[in-house]
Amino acid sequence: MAQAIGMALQGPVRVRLAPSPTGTLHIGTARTAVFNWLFARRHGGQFLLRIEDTDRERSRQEYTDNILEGLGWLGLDWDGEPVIQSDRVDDHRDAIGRLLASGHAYRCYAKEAELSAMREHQQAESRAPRYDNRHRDLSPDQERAFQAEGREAVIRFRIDDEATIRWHDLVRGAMEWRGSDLGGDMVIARRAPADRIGDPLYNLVVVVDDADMAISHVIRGEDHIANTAKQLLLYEALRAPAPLFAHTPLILNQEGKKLSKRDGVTSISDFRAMGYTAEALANYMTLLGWSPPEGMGERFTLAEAAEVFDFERVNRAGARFDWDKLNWLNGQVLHGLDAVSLQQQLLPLWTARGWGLEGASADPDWQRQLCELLAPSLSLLADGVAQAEPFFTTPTPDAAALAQLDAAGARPALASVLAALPDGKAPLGAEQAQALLAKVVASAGVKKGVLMKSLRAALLGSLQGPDLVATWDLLHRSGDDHRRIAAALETPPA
């Protein structure tokens, strides 16, 4: 029987993060990287990395890069260089030598042709597939002739179908498995010569790893619930200790399924292309299966949830992802902004489509303005190109701007703005254009807010948009008011 029972915690605290370089940062791996950071920030302790890239074939350089681009840029910052599991082999192999030695581990034979039979035969009697440990216990003899037939072997952990496997889960509770639902001896060295260990498994170069790194808790997600249980077994024939486990609830999405890749978007690259900041991706990951405690809101910090963050107050309940949450979070991010701020985020972007590289709309006081316009509408850093786009660029009317553009005293009233406009680009200001305003409700005896739409429909191209006399300013100031007056009074009857 393996026991690895604990409520307290015991030394100092270092946890690990081990994603598998094989794809890009999945948002699961993401939060299973926050509620790590937030652990060992609250108690003082060490949040390590390990990049687990022992999967030759799958591994990326490319992956490994994104992974870490993704944690810095989500403010998950980690102690120590990253260890690469690759690095680790000969200790894994060594680890997998003591068990043979010790008899907890032996070679296993059989083809694959034949594992594929047992399984047949298992699936036709409506039995779980697992292996019937058929080599456990081949003699001498019996191994020589497997190996004269020229058969490589896999390495294999006893698993007692007996043993009862016991720990206390720090969300979960008490935790017991029985060996028989393992599914049998497990592998943990893939097929090679019988002078040779083939390459080491999941399930073994993690826990030497984890016992070598000195780990002290492992906080993970719960598909790896009967990972724990097999691990437990090998910590024991190892004779290492064994860390406290913690395994939280997986991301659903809205059918209550487990997130994956046909829901769309699941990897933070992406959610970063979208326009969502880092500070609200981190805030909404920590709620995904945390609640914070009383008082304390859904709107906070990394720092600040790694002040009261423990695992009481992790969910045991899968945690399904809510578009709507996250986007408001995100636009109450972006609207505590100020503008400087915003600025640095939305230059870039603005950049990349050639825009504010001259005129007016380079000058940083000019875009700063037009960050303030913005900023209350805006629930993602995409809306912040979307929205300035008529800014930078002159709009082509949409159906309502045009007609608009055709009622009744609207194109006389636009002619008499542009007949009072002052020329240069000084700002217009609020009184200065107000006043204006009123001087032509006065005189082209237009209702003001026939007025206000047909401006807005010359200026913006739609009848939507921003607060019209900040609007007007800024594109005053860039000479653009009066071009596309002109051209507005320019356009033939629909």
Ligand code: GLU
Second form
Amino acid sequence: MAQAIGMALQGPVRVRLAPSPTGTLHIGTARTAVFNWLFARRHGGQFLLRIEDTDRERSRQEYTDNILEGLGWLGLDWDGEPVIQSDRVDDHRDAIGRLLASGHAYRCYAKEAELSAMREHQQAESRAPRYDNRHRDLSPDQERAFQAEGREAVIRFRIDDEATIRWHDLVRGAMEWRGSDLGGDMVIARRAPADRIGDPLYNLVVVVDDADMAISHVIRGEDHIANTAKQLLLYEALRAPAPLFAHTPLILNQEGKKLSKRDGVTSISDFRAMGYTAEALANYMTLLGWSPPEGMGERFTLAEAAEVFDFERVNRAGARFDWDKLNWLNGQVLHGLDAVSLQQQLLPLWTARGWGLEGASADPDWQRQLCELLAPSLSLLADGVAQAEPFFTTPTPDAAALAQLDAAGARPALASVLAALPDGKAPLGAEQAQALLAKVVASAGVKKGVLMKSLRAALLGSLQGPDLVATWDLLHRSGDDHRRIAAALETPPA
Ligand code: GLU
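And the form predicted in complex with the named molecule, for comparison with the form predicted alone?
Next comes the full complex, this chain leading.
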């Protein structure tokens, strides 16, 4: 059997993401979603969702919710309502019925124990495990005998060892599989009493659903390549036009192995909780396996990528996950955000800690000014929590700050600042702050450097931090500059 190029379904682009709700939205699934979305948007097509919940034991509503929420957060909007696979089980059973009627499928009564004995035997002979098609051509009498014994049956789809399955993969080019490499006749329905059709299984269900949804292109991870070979045989047997296929490279960890749960953070909600922005993560996932055209650079929005996305620029080799690049992209996104958007993103993280709920720090203007001050040094949103902390809560001075307070001239300089500080909570302003510092340098006879470092130590409890005058202004507006300088002066010398 061969799927000749050009023989495939023609018509509008309709792609789908088919996640199984057996876990939270994984980065691999999300990257598949990105490629599907980009391809659909590039061609003015539709991006559909199908929740593959036929594994009832492992599927959970909370995972479906997590997946939909994650896709929405990433900006991967889908068309129409998600199709729920389990709602379609009658269609799946109908298709199996047709395959039984046409002789493409049959009941296999082999018991679990017989099958494991068969596999052990194959293993002992160093052969790859495969079903030996033992019940493929049972006579009606043999079938009746098994049924009279009360045996249950699975339903298997015939896979001829001599079949050659060819397709043109949009990423990998010419593909060819031999029927003999597909493990023997494939189970398409689980074990059930012989007069019934048991629960339909993945390869069958996917083909029926993709055909009914008129999917034009199946874009999914390369771990599904062997399934594609099996699925093409099913399309042929069901006389349904097959879609085109694009198998995207796997995401690899630092060691070059497939990224797995063992690598720690792999779910989109984890990345989000760590402070990555949706824009940076979507941008980064686009780069995981796709190279933008010359001149485009690596920083772009999904909409920009959708204008140029194609499979020619999808690599065949696995894509190694690069935290440095993701962090860099995230920093780029954060540095480019205006204060209003940054404040919107940081406020929930701040209020979760009880910050910014009352007093001057609850004032949106004050918060935006803080965002402007912090933005240039953020690489994660979470940095906007750590770096904002000394603005919302009184810091405990670190060792370097304590040492600075003991430096020659430090305390008299701070005492002069305190004495010269204007009262009230009106903005201090850069000019007034500079003038005040100059006055203190002149009157207290300290070096400006000593004064600046000491003031920073008193205000932030650290010698590191953002622009001092802007910091001072913010703390002045919340009345904290007085308090903190006074407290620093009361700190006993080490
Ligand atoms: N539910 C399958 C998965 O999550 C979908 C594979 C496919 O796209 O056909 O791997």
